[in-house]
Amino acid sequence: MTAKQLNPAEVKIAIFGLGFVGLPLALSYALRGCTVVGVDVDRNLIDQLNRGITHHLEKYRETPIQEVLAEQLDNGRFKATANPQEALDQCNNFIMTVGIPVIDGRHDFSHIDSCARTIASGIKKSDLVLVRSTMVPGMTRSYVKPILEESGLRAGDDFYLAYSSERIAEGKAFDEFENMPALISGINDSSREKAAQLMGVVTKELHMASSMEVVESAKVMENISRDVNIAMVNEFARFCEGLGIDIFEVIKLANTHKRVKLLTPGPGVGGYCIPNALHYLTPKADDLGVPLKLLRTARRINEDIPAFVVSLVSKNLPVPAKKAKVAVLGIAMKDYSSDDRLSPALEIIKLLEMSGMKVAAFDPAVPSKYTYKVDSLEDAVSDAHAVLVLAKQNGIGYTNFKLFRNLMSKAGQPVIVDTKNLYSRTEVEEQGFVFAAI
């Protein structure tokens, strides 16, 4: 569907919460024209925003969010905030991308209901609410929308309510959000339409639903279909482990089929929208009766490959675990990230830890600090008895054999644990190293 266009210059966006969905979003609104205040309540996060300083990794048809954000910042398009009144007075079209963490199953409400009580304060009439945030099914209906009413304005009456799905991945946002399909639908047929309007300011292919809870549950299944697929292929990882086989090869063959889309193995399932898609489903199936023993049981395997891969590096280790250290390459939660949410790294990590292991960890393109974060690859691998690939990254030698066999500890063979299918075997074999795959 092609919604009816609006006048970029006339459009003034309020987006709560600047994380790796708000910013590139208010961003790519901004870019084509409207005036974009972006709030959080992160002082430190609006600070450097101001100042053009970002840690994400997205481009804008090549052009770095640095340079992007500059951009808007020197023309007034976009500014941060931690002052929402400012957003309130001065915007009719709020959009909410805060989360909800889950934290050993259970989930946080609190940011959702922090940011709504926020806009509730300071709605208007004919003002839009756009809820972008992943949701347990329902809950824009159930829980938002009361909240929103505090107002003493109703929704579908007196403000327009809705709710789209984000689809994106990180490092593809601004083209996602242009050419990624949005789904969309409103408390009412006329908020539905709002936000249509809204959201074609940028995106170009937009789907309509009969409700917010189609799209709501639209979107968490799409997220639980990869856990269950990527939990699919560790399964099958293991059979091709005991039969000899590369697993990557396999999964490259099958892909041939036309109707087959097998994803790929690694040290396991990260980010914040995957590993906690289950949970957004969860509560509501429960109270439906619904089972979900496949979805549960996809979701254990995944939980489960840390241990696996930790396993790997300490069978493999010319020493005992406790006189071990093992440089670690990668600790975003994917490629090319700059995001460690919830990564399959920081529990692989723990573990090496709390097998004795030391660890030394390097990754040029997360910011966030750890203890056993290093500040070069010669940190990470001096003196190391194994070395374990967790994610790729820009920055990092990961075939400078000639450093690894300088600096590595001469206590028996030096190890490769290759999680990423990095490396072949032959290859490393021939460097004088143990390998080890995934």
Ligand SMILES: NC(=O)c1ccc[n+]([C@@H]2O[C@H](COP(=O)([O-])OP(=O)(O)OC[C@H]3O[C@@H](n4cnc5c(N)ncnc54)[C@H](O)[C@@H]3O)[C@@H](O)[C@H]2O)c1
Given for the second form:
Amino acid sequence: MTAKQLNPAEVKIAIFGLGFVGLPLALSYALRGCTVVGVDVDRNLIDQLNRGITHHLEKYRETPIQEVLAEQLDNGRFKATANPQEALDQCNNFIMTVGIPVIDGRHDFSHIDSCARTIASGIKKSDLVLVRSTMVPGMTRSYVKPILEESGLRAGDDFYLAYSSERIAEGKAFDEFENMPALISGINDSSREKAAQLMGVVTKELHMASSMEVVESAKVMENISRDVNIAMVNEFARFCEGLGIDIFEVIKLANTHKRVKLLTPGPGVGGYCIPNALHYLTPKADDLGVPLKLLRTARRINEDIPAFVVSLVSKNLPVPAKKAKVAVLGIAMKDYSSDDRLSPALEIIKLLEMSGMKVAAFDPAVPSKYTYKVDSLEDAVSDAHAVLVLAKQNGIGYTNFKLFRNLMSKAGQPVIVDTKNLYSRTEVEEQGFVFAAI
Ligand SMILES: NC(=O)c1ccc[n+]([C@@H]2O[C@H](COP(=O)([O-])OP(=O)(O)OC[C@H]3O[C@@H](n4cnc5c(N)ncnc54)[C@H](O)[C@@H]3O)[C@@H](O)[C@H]2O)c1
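Previous: the form predicted alone; requested now: the form predicted together with the ligand:
Whole complex next, starting from this chain.
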């Protein structure tokens, strides 16, 4: 559907939360000519952004996000602030992109809560609040709306309130804000229309839904469907391993079927979205008496993959675990990403260390600091007995076999464990390594 077109030069937007979603979204609007104020509670992040620094690996067409950020700061269409008041005064469109972390299966609503309260403190008549965070279905209406209405203004009557799920994949954000179809709904028709106009500045294809709950539920189910499909293909991988056939060949051939789309197995499921998704559904499902047996099983299967990867390392080591060093290559939650939130690599490293192994992990894209993190491939592989590949990144010489041979421990035959389908068995074995793969 096509909503009435806005003149971007007249659009003023405050985006709350400048993380993996909020920052590229803010810049997407700025790139189209809107004035955007980005608000975050993390002062260090604000300071870095205003100096043009970000660790994100996004590109707008061919331009790295760092250049886009610098350009939009320069031309004044984007600025970041920790002071929400100036954003509330200056803008009339407020987009929420703060998250709901899940800790030990329990939700932390504090970010949504504080963000909604901040907006409530300065919302004006006829402003639009567009929630783009992934929500526990029903929460925009039952949780965010009452907080916003503490302002004394009523949603739907005095201000517009809408929900649109965010469907981007990190690394493709600029492209997917534009080209991934978006779902949208509002507290009433005029809210939905108002939000559709704003979204239409960046997003080409919008699908209207009858309620915000439909869009919230669709988002959570989209994420869970990926969790289930990944669990399924990881079970297929175990079967193929037992049978002595290559899972990746099976997948390639099975996917020639027009209605089959198997995903790829890997070291586990990470990131902010997929591992948390089931927990966004379970409280309500429990209330409704819906057991969600398949979904819970899939989650458990995915949670068990890190232990399986560790067993692949341990059973191939040339020395006892307590004397072994493992070089982990890639700790991001997925390939070519700087995000290591809930990364299976972190769990795998924890389990390796618990088994007595020493770990040196190298990932030039991930800014987080860990005691086991090293700054070079050389440091990682020196004296190691095994190389364990957990994510693909630019800047890691995965096939520098000569370096591996020179620097790795000479105590027994060194091992390469591949969870990313990066090597061929023959290639690795010909280079003198023991090879194991998922
Ligand atoms: N990362 C993804 O690929 C992705 C994709 C689709 C949907 N989502 C959803 O989008 C939302 C944001 O995800 P993200 O990955 O960008 O998270 P993030 O943690 O990278 O960013 C959230 C930001 O919000 C800030 N924040 C917290 N409380 C605030 C407040 N009261 N006011 C202003 N800022 C505040 C934090 O400091 C942080 O910088 C989540 O709901 C997530 O589930 C994420």
